[in-house]
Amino acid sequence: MRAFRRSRHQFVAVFNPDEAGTLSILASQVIALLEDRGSHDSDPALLRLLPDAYSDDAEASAEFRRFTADDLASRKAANGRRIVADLATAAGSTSATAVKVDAQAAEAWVRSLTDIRLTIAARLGIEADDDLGSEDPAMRDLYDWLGFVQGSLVDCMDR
């Protein structure tokens, strides 16, 4: 992947088909987790995506979740669908493809990339920035690559 760069009012990155496909699959998996959360309510990744509002008060936290979880999960899933839609052409291509996102889409991308990384961090056992998590080098590489993708987009957005 070539890092995001600003082009007028858009942000452009070049993804090869495997990268676009992998990112699309990861976004789709997070969408599925959010949309089918009833059967995964104790999943550590889901708990990272929809954290407790009151860690010291289970009853207040449950009440807060009852009123906010559906809307929050819906917004997170919509952000993931934006990534999937924006990557569709690149994922189905046979060569590297430029992916262009506008400012609104970039916000959705950053939020969704955060959610994907939180999900992977939960799977790896990463709780803080200096944690190494599990010894799964492929998952660590994927986690780091997603950080690069997200960082390159955030850098462009700040300029």
Contents of the next structure:
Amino acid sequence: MRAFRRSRHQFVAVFNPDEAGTLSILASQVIALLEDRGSHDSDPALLRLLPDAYSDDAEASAEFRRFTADDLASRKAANGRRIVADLATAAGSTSATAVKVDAQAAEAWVRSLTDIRLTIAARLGIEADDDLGSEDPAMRDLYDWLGFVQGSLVDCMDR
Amino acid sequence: MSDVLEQTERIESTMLDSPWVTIVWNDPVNLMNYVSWVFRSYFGFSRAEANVRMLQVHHDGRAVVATGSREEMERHVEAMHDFGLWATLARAGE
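In place of the form predicted on its own, the structure of the form predicted in complex with the partner chain is requested.
Next comes the full complex, this chain leading.
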């Protein structure tokens, strides 16, 4: 992996095939979670992806969700599909491959990377700043790596 | 007489239409540079303003990022959820 760097009007990172494949699978899993979602109460990840809009009014939150959740979920799924599409070549390659993301795609990437990290954090039980999610070190490493990927892309966009 | 009634109704509706706020809450997942970038790109804050609000979220656990009508705040909250930020709306002063 080489972190995202700005190259004229694009952002470029280098992914190994397994890295690209892993990120692509994670994005697909979040898409499936959003598209096949059942009750919100049953899944902490869904509850974080489509959170309550009112902290102390369950009825107003339910009403808000009724009007916004379908559209929010499809926009989030579309962002995930952008990542899957942009990584297809790198994931199918036999060597490290440059992945180029334009400014518009980068908007989808950083949103979807957030959704993926929120989902993993919910699975790892990371709820406070000092939670380590250390029961699953491999998943924690993956979570930190995703933070590194996203952070490098935000740094490029933020200039 | 009807003028007075009309005026009273107008004053009452203004008072009932008390402002709402959009609150962004701290979470352990969102990166500081990302939150700051969201505040700049969506609300149009300056870099300094965005960083102040981001640090307020981080240190105080929450920050008010917008004030206005309930409908407007619902739009902001939906936009924050698009970005994956944890945001709610509430009546100002609550």
